[in-house]
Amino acid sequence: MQILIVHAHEEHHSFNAAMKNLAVATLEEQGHRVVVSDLYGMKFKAVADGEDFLERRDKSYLKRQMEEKAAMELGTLAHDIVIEQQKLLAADLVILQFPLWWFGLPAILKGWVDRVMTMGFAYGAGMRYDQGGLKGRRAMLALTTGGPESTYTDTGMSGSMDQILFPIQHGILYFCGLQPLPPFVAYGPAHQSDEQRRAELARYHQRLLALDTLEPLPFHPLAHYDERGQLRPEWLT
């Protein structure tokens, strides 16, 4: 299996970096081929703008989706975007490794999504959700939080982790055809002892060994919705 890890943390000695390093070592020991996109190390350009297109169909007005679609057809996407898209196409599994910032992705990782998941490549007409451009591949979020697990519940001050991650897992990964696996969340490692952090890494190690046995999150396919985007009555229970 080929695995792409997209790593989004600026500190090489961070817990996120330790998780990334553990994943590379564990997965390679299992015989998998691992490719890492270290976004900070690459100095990945996070801002989506007109420079993402080597040529523009409309030079007077930037309509991003239309330019993305045209660039896919003409082969005129910026080189760094094309490289990341090639990594995605070659991958059987994509792991996004990041700290949860403001209840979402760090800017550099959100920028990677904005620039790499282009129309005509990851999504488009007839290319959404289980029919997205990256269908046939799986994905998993591996992340850290600043607060303890007790705050990330239905009655906790931060809300449930399922709610927080829904826009990423359903609105980005599944929307583009990827099958999201249950996320791995390390809660508050900055506030843990060395022993507790080692235990969290051991827990992640076991998750990595079990990747082949994990069932994807149960999101509905397009066929379960009507023409208004509402679940059909037979799927409401």
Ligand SMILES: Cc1cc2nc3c(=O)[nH]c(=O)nc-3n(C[C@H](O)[C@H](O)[C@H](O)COP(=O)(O)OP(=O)(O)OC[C@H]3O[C@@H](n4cnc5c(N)ncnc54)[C@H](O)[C@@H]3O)c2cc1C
Contents of the next structure:
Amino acid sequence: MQILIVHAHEEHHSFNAAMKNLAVATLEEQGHRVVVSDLYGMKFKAVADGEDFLERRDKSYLKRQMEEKAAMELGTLAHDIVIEQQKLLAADLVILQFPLWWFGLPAILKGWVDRVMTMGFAYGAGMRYDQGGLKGRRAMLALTTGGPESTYTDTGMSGSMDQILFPIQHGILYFCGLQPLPPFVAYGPAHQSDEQRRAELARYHQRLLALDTLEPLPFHPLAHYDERGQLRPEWLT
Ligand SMILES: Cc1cc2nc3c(=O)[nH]c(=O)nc-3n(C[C@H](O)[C@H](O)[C@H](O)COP(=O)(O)OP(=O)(O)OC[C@H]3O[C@@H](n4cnc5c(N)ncnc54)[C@H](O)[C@@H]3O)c2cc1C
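Form predicted together with the ligand structure, per the form predicted on its own context:
Once more the chain from above appears, this time first in line as the rest of the complex follows.
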């Protein structure tokens, strides 16, 4: 399979970089084709603005989603966005590799989402969730934290990791049609011993070898919701 790793860490010797390098080596060894978008290395433009459109449909008022849709049709999206979209279309699996920043994506990765997941490409009218523009593909979050695992629970001070990741896994990946696999979280690598960190990398290695056997997270398809966006009674547990 073809795998796109979107890597969002500026330090080549970071634990995130070690995870990314391990993924490339492991997956290539398994016979997969791996493409890496190293966002800092590419100096990826993180801010969505009018320069993302080679021509503007409406020069007097910037309404981003309308410009995105028009630019998709006219082929006037900025070149760096088109390249990332082509990588997504060619991928069977997308891995987002990042450190958790302020309980979310680092700005450069959020900017990649803002600019690349355009209307008319990743989502649009009738094109969302299981019908999203990237359907048929899987995705996985591979992330690190500063805080320990014990704080990322329902009763822990950071709150449940499932809830923290819901906007990314459901609101971004699944919204665009990608089927998210269970995330891989390396908790607090900076506070671990070298031995513990090596064990974490070994655990990630096992996860990478098991990718084919993983079931996607059980999110509801569009058909399970009524016209008000409410789960139909038969799907309420
Ligand atoms: C703006 C900002 C916001 C943040 N918000 C949050 C937040 O909301 N929640 C939270 O929990 N944390 C938060 N953090 C902390 C952040 O998530 C962690 O610092 C980060 O996830 C740690 O990952 P890293 O790759 O940067 O680790 P690094 O500090 O780069 O690496 C940790 C250690 O691993 C070592 N290492 C590297 N490669 C290997 C290898 N191959 N084998 C063994 N060891 C290796 C490194 O030498 C280093 O000693 C935030 C940090 C910032 C800057």
